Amino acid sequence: MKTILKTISILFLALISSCEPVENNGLYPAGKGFFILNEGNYLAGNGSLSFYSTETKQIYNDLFSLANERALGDIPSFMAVEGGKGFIVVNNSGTVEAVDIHSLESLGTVTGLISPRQIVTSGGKGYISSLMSPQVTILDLENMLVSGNMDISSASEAMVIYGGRLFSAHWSGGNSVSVTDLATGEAITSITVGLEPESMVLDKNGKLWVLCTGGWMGEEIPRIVRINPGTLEKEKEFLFRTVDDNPSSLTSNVAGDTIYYLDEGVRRMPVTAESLPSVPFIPAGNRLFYRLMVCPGGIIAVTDAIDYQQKGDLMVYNSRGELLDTEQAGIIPGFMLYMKD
């Protein structure tokens, strides 16, 4: 059965760094690494924030609560960074938490959002998708205030901005990607893809790849669809084997010439490929692979949710698929955000 806890993926954002040491209150080391959002137990409000340093090869847990002496909330699902601030979407709490990216101290909380899922930023604004509302919420990032809404006529999950347009995937029960003009807020079109488009990524050629799970109950065969965001037309469709396949967490490498996703492990394929890979690049074995991220240098990070109840694991692999490190994260380690120079 397919998990309802799926979220997209897969984006690469920047850590502000310089030749001087970065002040971060000693909670986690300055330098290269990535944040991990641990979703916590449903309705328990015990979601948390971790950081894995690719330099020290260690994980640093419970960072938000250590910095702010309170819990992050119920199911943190996504994080973006802009202007030295981190914006953490906390789904079931209906909030977006702004933090100083170095100290992780709270800079403000937007409350009252309807099942927020992900956030993308552009021009000082944040655009927040919703699992239960046909509107995308517009956030003034400087003042942490809701400045408006855009009606996209469907609930939404993964989002991508390209060419002044917002592409929003209608995940839960949907089969389309809505396209909205950011300058006017007006809907342009809706592109039919496959049932429950879960994650999206842009490649080096500016093509939009959309992973569709096929539905919670396996209603149709999952697929990956490639869209030309200029013409707004589907260019290619890659079908999985059966309705029992369970792909998720589509992302790409930094160069944008190879896409990765989870399906019985980690699979990868060049963007020039004519078919899906037949075997996993990194087999899952007895692990429950949940979220995936690819870092510069080919480092691959995967989380293991174990049983969706207890603290999960983080596995770090090199570009050859060899395991480099395993660390214990928080409860249900999910979305990861790489921080680069």
Second form
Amino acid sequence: MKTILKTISILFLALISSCEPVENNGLYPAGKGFFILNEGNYLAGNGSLSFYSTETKQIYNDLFSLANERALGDIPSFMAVEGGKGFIVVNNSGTVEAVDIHSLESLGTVTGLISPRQIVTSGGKGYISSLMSPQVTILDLENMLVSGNMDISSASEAMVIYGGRLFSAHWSGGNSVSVTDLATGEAITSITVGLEPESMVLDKNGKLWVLCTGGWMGEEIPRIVRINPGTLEKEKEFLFRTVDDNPSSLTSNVAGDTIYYLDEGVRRMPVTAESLPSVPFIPAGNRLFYRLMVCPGGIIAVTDAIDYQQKGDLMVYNSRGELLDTEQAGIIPGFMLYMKD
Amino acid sequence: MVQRSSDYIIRASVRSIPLSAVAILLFNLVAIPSASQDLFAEDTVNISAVTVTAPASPRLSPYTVVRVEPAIMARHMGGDLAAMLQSASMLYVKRYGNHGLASVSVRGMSGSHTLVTWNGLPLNSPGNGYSDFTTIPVMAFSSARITSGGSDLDDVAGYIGGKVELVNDPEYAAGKKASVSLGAGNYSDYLSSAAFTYGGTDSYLRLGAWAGKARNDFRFINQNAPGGAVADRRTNASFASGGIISDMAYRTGMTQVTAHLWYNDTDRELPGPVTTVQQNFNERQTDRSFRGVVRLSTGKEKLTFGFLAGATHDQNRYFHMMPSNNGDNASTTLTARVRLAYRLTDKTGLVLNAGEASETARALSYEGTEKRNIFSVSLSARSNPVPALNLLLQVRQMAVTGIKVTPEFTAGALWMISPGGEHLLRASISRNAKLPGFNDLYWSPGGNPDLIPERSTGGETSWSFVRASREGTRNTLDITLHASRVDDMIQWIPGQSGLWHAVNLRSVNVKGVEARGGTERVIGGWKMSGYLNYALTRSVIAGSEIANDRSLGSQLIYAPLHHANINLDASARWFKAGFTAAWESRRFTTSDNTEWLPAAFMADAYAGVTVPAGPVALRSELKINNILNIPAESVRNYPMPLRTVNLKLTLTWSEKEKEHENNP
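To test you: the structure above is the form predicted on its own. What is the structure of the form predicted together with the partner chain?
Now the complete complex, all chains and molecules, led by this one.
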């Protein structure tokens, strides 16, 4: 009898194991999906990392703390992947955590950064924007050491690298996009856009789109500005309706032919459009959409922070705007990053 | 930092507390001829034609009023009000680290729901509604009473959590006394104070001053440091505070006038949270307060009259490494109240309270200087139709600039079960309102001028026992059951694009049990005392207008389900020693109760000797805080120190030498 039970147990365990390959330390499944940075409560240090598998259609929470047995920090705000490593910017802790992208074990921590916000990578270097400093920090990604700073004369938020130039948006209280030559570190110019440029994205034509909120006190009408990064000229401006509009989270699909943003829901428009869409593609309904990402295949991921004091929701929609799944993420689910395999 | 919400900024830059001011006059306390069994005499007792203006026993109130034992106050002399209440009451103290900002919650409500008065003058900031208990030294008052719930309707404005009343009682006929005290402790924590008191037959004067500072760079363990737990030292946490106070009183016949002035100045660095690493934004805050109040009480036959007039002015400045984040806030509150009591019959009396509070506040995030007037009238009828029964009915109506307030009421009864008053039963119901603060109304952006008052409806019943003997033994026990519902609670919630705004949003159900026990006795020349407090408070979110809100049914954040503390003291002639322990169950830090601070236990002990030499006495006291060296946090990521030691020397002089014998 014992032998039979033992055999059944072994077979059962083998069956379980074969159903879902144990990779990535078993914390989350290999395959397609995306990371979600849960910001946590301000000053609480309870930011966390989640992964949503578009294959298993499940969310896997608290991955960093499970892998490292400590908290990620206060307000993880951005993540980039380079060479099998993930670089997580933890804003209010002033740190960047480097993790093995599969095991999520910490490979090093850079501390002492001044309110870091986002990171872009190029040539083995990471460029980190700052909410409070007029400098962009340069990080040696291999050794996880700060190798220098670039003075851009203003605080910065979203960043894009194009043609050897760093475009950094002066979000908090600003109205410009600074352009810096990455080879020399010299400032090239500053392009005036609209008040508080919050997010930026490049389209398939290499045009830079900048979403300006109009100021958090509604000082001016929000706008989306299209810039030619070659000529550094503004090509077009799309004005929103009133100063009470609150657009955010500008992004694009993988093809770069359609831009998406949040404004009373999810709105989208072809990069060839002449005007902003008049109605949301996915209405927010009674939810408060917080962050947005578009995956390959037109999968749209949106987060809802609910009251910002409890675990928030992740909603996944198909390209037709139909809700596919709703999962509970961490507290204040924010930035999302798609992973292929 | 990510969401530049008003909520965050409120924390940082709107600790709007004090500005300067002027003080003026008057208040009364009802003087009613009284016999020992006359329960009507709640405020003042006439004994042999001498007016004694001490509050009547809080035990005779139909709702819960607790006086902090003088022995416990004496132990905390030199400390702040937050530390005293944490270890000696059922209140929960939320503190941003050692010497950090501290607020007090009663029965699960927040610090802004707790009214704090000093000699009848409200100290809460009109801006955020809070009082910072760290900046209130125990030396600034001589007695403290705590009312749980909002049943007491005598004040100009309402509250729904509870009330902390701080009073300076004149000590007539106490003679001349003086004291100087010096203290020192770990992490360069120094304190000095001096006081002079003159208590004549009909006049009283007290002058006091204190100053303290601390480097406050204590050691702690950072459990979440990159690479594993490490020992660290707190940075940017220094503290300096000083103040002067004066109390004056004069009485003649049934009339008494008192005047109180208090200037307080605090300069603190604000340490950042300890998340993965210790943050330091070079934050600093200064708070300067001037408070003055004059009170008059007089009476004739069946009529008594009282008047109070006072002012508080608070100025708060906040500094950040980014100057654009700096704050500059100021507020002024002028208060005037009259009280008229008339005894209709031997068994029934009426009390009329009318008052006006003029509040003014400015902050960088207001569009201008904001003002409002609060006028209120309350009428109470008190009757003891039979000697063992005391009934109370009180109604108050507030008239507030721009805000409509429904009437409030309290109805209560006290029944003396045993003829000697050993056993009492109390029951009361009440409906109260708490006005929105200026930040909720006018903060830009997010302030909402359409907010309505938060409302609480509830009741309590309690049994009280006290037995005292001539040999010095006194035993007390009180058990209270309470339940209430708070509607239209104001919360800041995110709107589109993460901008926060204030709304009347949630409802909260509060219910709980409170138990207090105490014993005092003399055994073989040793004077022993012990006090135990326990509170079970279930305060859960009962209703919400937030979509998909999973916090329904969850305990409010930073409202421990269990809170208990014990105080033990023993003294004999020149020696005195004591022990204090406080325990709090887990405190949830997220609204859906998925995260929490673990239960905390903190124990302190002290021992002291007094060496008398004629009119002079030298008292030395050694105190060990956190004797078990347990890491603890009151607010997440703001660690409290591990074990610390303080030594205090106090030199006293009294022209009445027996004072020393009474105060070892």
